[in-house]
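Taking the form predicted alone, here's one chain by itself in structure tokens.
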Amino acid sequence: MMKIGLIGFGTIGKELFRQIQNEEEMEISFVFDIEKEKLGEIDSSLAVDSVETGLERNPDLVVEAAGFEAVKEYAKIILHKCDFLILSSSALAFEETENEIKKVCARNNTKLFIPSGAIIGMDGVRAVKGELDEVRIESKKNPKAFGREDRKRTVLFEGSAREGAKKFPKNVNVSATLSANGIGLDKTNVKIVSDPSLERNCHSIYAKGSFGEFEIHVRGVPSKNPKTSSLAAISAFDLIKRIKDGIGIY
């Protein structure tokens, strides 16, 4: 039986909670959210008032669906005890967090997992990472996803994935995930666009190297939270299942 802790009980957290509970070989170890009122709808025995309390229940894996701040705050204590799956990969744009995660994983023989999230094709990017010369991604969303009211197409940012993730950490986890699988946050180029004509979250990836070149295009249906794609929960649960089954394709 795989015991799973869950941090964050918003749109994605609730969907993962539902799917995990439906699996015979998985069980929820604990659920934590800083907004405690969100936990009122679940069994009180599962709700904890701190991540530290949750870790006392010895989960095999903790899953984050709470935002980059949660990764920055809890990664070290979680990875000291068990493996950690994060959806908010933008937290890795902060050098201190990235370096600390690498160190604690090495010391404790634990692993950080990042699902593909709102994009696809990360297996192909990862396979050719040593041959890559150029990687760029353009992410386009409706202004509501950025908390804006733009009436025309507006380029919000263009530059490195590291800087883009720092400026828009709740919207561009895709660029951080792409970077982790490819040539890194500093070499991956990102363009972020607010477009009122869009009803879907659109991501276009271009990669070039000695092997040739390829393009990936995704037009994802937003979840109830317009900042995130419905693919996020789907990819996270798929990765949880593969971790449980011991399949070494991450």
Ligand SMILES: NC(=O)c1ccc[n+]([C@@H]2O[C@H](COP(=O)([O-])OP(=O)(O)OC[C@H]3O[C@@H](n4cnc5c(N)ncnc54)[C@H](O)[C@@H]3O)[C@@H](O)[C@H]2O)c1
Contents of the next structure:
Amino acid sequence: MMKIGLIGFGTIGKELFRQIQNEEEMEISFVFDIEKEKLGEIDSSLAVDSVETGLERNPDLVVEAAGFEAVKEYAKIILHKCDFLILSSSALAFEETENEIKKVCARNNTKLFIPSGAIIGMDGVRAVKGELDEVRIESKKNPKAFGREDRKRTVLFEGSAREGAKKFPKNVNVSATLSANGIGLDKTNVKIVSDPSLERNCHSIYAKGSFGEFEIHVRGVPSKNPKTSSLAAISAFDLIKRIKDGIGIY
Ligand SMILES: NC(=O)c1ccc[n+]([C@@H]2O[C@H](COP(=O)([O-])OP(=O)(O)OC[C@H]3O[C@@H](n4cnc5c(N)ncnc54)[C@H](O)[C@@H]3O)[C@@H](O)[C@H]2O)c1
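In place of the form predicted alone, the structure of the form predicted together with the ligand is requested.
Let's see the whole complex now, leading with the same chain.
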């Protein structure tokens, strides 16, 4: 039985909770949300009031669906005890957090997992990692996703993934995930566009190297949270299943 702790009980957290509970070989070990009242609808024995209390239940894996601050705050104590799967990969743009994660994983033989989230094709990007000369991603969403009310197409950011992740940490997990699989946060170029004509979250990736070039286009349906594509929970659950089975590509 794989015991899973969950941090964040919002759009993605609730979906993962539901899917995990439907699996015979998985069980929820604990759920933590910074807003306690959000946990009112679940069995009170599963709700904990801190990540530390949750970790005392010895989960095999903790899943973060809360935000980059949660990764920054809890990665160290979680990876000290067990594996950690994060949706908020933009936390890796903070050098201190990334270095701390590498150290604690090496010391405790634990792993950090990053699902492909709202994009696809990370297996291909990873395969050519050593041969990449150029990687670009353009992310376009309806202004609502950025909490804006633009009436026309507006470029919000253009620059490196590291800089973008620090300026828009809640919206650029995709470029951080792409960077982690490819040529890193400093060399990956990111453009973020707010476009009122769009109903879907659109991501276009271009990669070039000695192998040739490829493009990946995703037009994801937003979930209840307009910032979040429904693909994010789908890919996270798929990765949880592969970790449990111990096979497949991570
Ligand atoms: N990798 C990707 O492609 C991708 C795609 C979508 C979302 N995300 C990430 O996943 C996260 C969750 O997305 P969502 O749509 O479920 O968001 P949401 O806003 O619907 O839910 C987030 C939940 O986490 C809780 N929370 C916030 N900070 C916390 C903390 N420090 N500790 C514990 N709980 C905390 C909130 O109270 C809320 O219930 C986002 O913040 C984003 O960073 C990643």
